[in-house]
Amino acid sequence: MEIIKPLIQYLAVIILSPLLLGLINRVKAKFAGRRGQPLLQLYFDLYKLSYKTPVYSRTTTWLFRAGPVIGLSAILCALAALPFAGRPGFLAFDGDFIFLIYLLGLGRFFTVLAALDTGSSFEGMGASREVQFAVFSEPAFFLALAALSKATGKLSLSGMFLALEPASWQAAAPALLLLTAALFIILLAENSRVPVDDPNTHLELTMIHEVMVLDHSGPDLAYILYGAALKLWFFGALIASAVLPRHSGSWLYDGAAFLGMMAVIAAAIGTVESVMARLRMIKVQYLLMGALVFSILALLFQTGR
């Protein structure tokens, strides 16, 4: 019976993840004075794409077909160890945060390989940018989790967030604020959101992630879109777990509070995209270096305690 609640949490994540993008789009539409897309638009898109026949270029190999599948599988495995409302995932174990970083890297690696496999100069350009920015975002992410591990004394991602309490914010507020800011910047970068990238652009010269998947179609494109929604939930859940450390003991109450915080994070992303312009490509690295500095400072504050 111990596995039932973690399994329900995991299924809830799988079902609700596309809703985050719907919330972001509705917030952006409100800022622009438009009606906007339906809240469940991504669900409709995934259903439609799943019935379409994919088209493959004769220049591509098995890597092109494997990229979306491996990318989706990697993030699904990562979510299995992700805490939900302060409660552990059903695959949580000591040191799992390092394993999760490798899983995310594996998904990125095969997405880049699939883009390069097409032989397209545009997709190769997007793959190059993706890897370049990962050089800054991945160390920042690792150090942020290392700082959280140092603050809580836990090696499991679920253990870290379960050990967080309101008293933790009183004792280590500067470090946790820096850690949360770093995670939010990493969320924007890893999910190709403004100001790092614009998910709605159609100009290949300025795209990063979107240009990497131009040749994918049908179910393969559905895997990519769904994987992107799951990845957004992954990073959003880390922030929600950090800023909402109070655990009442009621599974339903904590779950509802956690989902409410996820909606707030989606609204925050939509607000950022509505009030900010996309940064010039050469400025993105400075933003990511800022996240890296925040993570280093958070770790140093905990080391000095």
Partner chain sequence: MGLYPLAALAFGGALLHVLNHALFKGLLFMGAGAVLHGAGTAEMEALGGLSKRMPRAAFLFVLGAAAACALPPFNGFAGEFLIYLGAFSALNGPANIVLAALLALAVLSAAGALALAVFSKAAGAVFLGEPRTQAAAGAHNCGPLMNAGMTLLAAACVVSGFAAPFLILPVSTALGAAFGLRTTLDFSGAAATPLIYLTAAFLALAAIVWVLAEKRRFFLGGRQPAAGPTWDCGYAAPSARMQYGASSFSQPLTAFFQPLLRKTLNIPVIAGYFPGKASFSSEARSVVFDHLYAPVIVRLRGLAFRFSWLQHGRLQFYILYIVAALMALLLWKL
Given for the second form:
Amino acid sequence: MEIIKPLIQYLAVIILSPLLLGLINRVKAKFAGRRGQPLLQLYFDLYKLSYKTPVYSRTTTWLFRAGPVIGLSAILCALAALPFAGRPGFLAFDGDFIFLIYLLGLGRFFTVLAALDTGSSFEGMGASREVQFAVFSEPAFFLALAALSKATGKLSLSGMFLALEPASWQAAAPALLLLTAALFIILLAENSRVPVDDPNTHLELTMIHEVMVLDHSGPDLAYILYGAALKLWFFGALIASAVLPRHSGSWLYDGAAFLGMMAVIAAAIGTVESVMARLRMIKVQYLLMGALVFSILALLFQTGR
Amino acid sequence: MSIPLVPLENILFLPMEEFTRTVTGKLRSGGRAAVFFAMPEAGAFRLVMAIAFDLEGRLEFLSTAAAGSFPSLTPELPQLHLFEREIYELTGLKPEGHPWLKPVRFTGAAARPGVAEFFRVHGSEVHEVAVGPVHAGVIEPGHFRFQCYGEKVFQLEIALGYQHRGVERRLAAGPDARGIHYAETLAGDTTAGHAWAYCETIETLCGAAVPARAQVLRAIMLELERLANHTGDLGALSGDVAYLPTASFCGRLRGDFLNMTALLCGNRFGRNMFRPGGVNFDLDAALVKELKARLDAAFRDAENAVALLWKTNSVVDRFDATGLLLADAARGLGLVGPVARACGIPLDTRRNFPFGPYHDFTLSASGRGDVYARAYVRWAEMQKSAQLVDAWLDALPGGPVAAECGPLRPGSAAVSLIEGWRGQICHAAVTDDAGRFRYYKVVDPSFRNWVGLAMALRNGEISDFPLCNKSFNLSYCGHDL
Amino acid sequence: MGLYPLAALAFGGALLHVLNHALFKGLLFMGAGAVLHGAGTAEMEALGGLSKRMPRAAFLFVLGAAAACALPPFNGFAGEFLIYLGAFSALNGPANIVLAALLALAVLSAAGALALAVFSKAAGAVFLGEPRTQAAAGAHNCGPLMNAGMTLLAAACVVSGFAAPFLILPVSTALGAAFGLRTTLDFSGAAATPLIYLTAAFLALAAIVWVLAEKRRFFLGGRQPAAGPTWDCGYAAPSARMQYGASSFSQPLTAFFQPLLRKTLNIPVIAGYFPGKASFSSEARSVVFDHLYAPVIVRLRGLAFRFSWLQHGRLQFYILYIVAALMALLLWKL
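Having seen the form predicted alone, please provide the structure of the form predicted in complex with the partner chain.
Okay, now the whole complex, with that chain kicking things off.
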């Protein structure tokens, strides 16, 4: 079993993911006519937070302290199984994407419980919204992957992305376009981006994800912010792998192209955030159902051939 | 034409029952309570009310005597609710039969601001969301209590009083050199409005005639203040819906308008410009040219930034039908300013009680009382303000910029009404026999409008609250004084 | 047809899930019993903060809830995983099978997310936050025997989560007994590799959790974290009503599924600017019970009522019934 290449890939992901958020913020700043935060701002924040002494609410229990640890572990484990530039990660087996989605669910469960642990109505509100949107985004996610599985005939993520070639795009363009669109909408929802949520807002009553972690501080908050950056990479990597069919055999060349694509996706997210307002909270359900419909259509288009 | 002063002996004095009946009759037939207060007199209190007939442009005074308690007029006339609560808090005169007798500013010695009995929707499934006093932004303190079921809000109740500084008491110790500064800072973003109201009160009482040039300069200050704040509001509204372009541009443009104010008087918020009798600083030809150029440039940029708002579907969709305030509620509760105009109510002091150089003013009222209407009315007012300032700068009358203010006429009452950018500002002063203030009352437009926000959130979504709050953008200090 | 292996996989997954379901459901019911015993009420809106009063029961309930949501690395995951795998494998079959698989996937994933909502609400409203009533505030811990029972089941959940490959044998034996040897082999062949990889992944997850927990301790560097109240915006008099309620937690979802749920909401009509009293209540009756079971039960009961003359209370006649039944059986067997 190969160790070196997956290890380098994994390290690259772990080190580079906070850069994505920096890129998105820079793109948004450009649209707003500002210079923007430094690209490496999240790294500085993580360092600062790691060595701060946290404050814990007297209402909280072990769950509050465990939540960030389990959330970050879940996404780190998921990244170990995620393909990089079409190459498999450490773990690759039939059905690994099911495991990955449920790992995200594990992170969600403990984040929600940690939020409810504080006994604050703000965080309960955020938790309620988070679980509500999961009911719509998970079917969309599964069906998008089902469409991809049908298009490539494989059952593991790396298998699917390895089997995607420029020819497959020509043959199954509508299905692949639809499922990419569905995955992009799910990315915006799962990572609390406009139009689902505004990551820069200070208004607790409108937040979903940020308000769930309102009472966290110190290393816990560092874990949460880092986990959020990794989660953004996770979804971005799925889209990048779907959009960039592998062609050359060179690991370095494909890796560089993949990283370039991730930067393009970050820029796309920044652009979407800058040109539209966020949706009313009730309308987010309909956006996610739209993603579900895209996935179903993608699957049906594939069935037709 | 400002409101002429009224000698105290000319104020109609009625016995309590007749007072109640007359007031009810007048307020039901086109009148609106401009101010209602209780003045200490001969061991008891004298209740004084100034009723404004907006469509006719005149003010009527009525008064009565009260001791211990008086029959509350709120059940019949809800617009008096907060005045009566304030009277109770300040003087101990109990309005018998008031349905909502709660503290206004928590001024008692043992009172903790915001800690009161809140309206509860009973039921184990209802939870309360308590927001404030400390908010997650550079916002003034205030407490909001929601009764919620999930995302649905049944009722919102607002408790203020965290910023009570005792301004009215200090103003009543005058008139002295500090008075103008108290007026300028009682609501920091409405310096021009309150300073003008204070100066006009004094000018009415001493009979000074403010020169025409000073009137125009005062109006330019007021309109620049309106422009700056409305621009800031539109930017903040788009920031709240995460629409970045307008939010960023309007943020900068507000600074540009504030800098224009600084061009006039050296202070971005307009401090130290107004004085009783006129203004402190003048504009020369070079400054006029500079101001015009800056105004044109800033307004053109604002036009482009704000046009984006109306053109972007996601923004319009977010603003539309959010935070609906019915016109009946606005009228019944006596709301003023852009909030009332956004419900279609044609209330604007610049039209109803023209002051300074405002003649034949066309007010902007439209919409059905949602966030979109309140935003759009602000834009319409911005356009009007820019037009007015441009016209005034082109035709500044000559002459001095200040007149002498003599001693105040003793034993008189004066009311000045100014249209601040939030709505109608009312200052009422009563002088004693020595020509000093005996009583001073300030009514900021926020004093009337906070209850409107509570009404707008009923049966709404809690995630709409920040947007609604921003669309009202009321002053916490102006309420708390 | 090449579909038998898929069917074997999915069916075996279902059987595995039934087995695991028994373990975590039992644990959850025991937890509910512990709460009822300790607080005297099982109404979620009256509870809260029980984690401080019965810490072990809370810990085990959260574990059971995680297992019930089929979250890795607990036992609920393996069975659902195999069902999903079967559905995904079925995507390569003919069109009608693909549609069935699509439906199965959509329903399964939505149900999984709903389960997450339900169990986080249950665990959160009951055990976390502040107690909402006196009953909850005065709840007492359950005894060692109660805790022992729950611990046993919880341990079983964790062990069968990590040791899922070992459960392939009993499940495939059961399949073989029902469907034949071919199914046994199909199932064990298809399920073995993924489940072994899963166990490896679970171990990796556990290792990562341990590393991160240690790193956190390192970051804290022996400093004592400060304690304070939950952020309440600086309000002078916070109360327990200011935390999210259980009903409110699920309100967006119940509102969306209202046509199916047919929940009765008694919404207060708050009229006037200065309202008096108002109250709100809601009731969710089981739609399936009201519209499916109840009519059938009523009809059956009506039918049975026709024979109520048989029950007249005289012992002698009951003995006569027994004798008559025995004689009838004897005659029939002759």
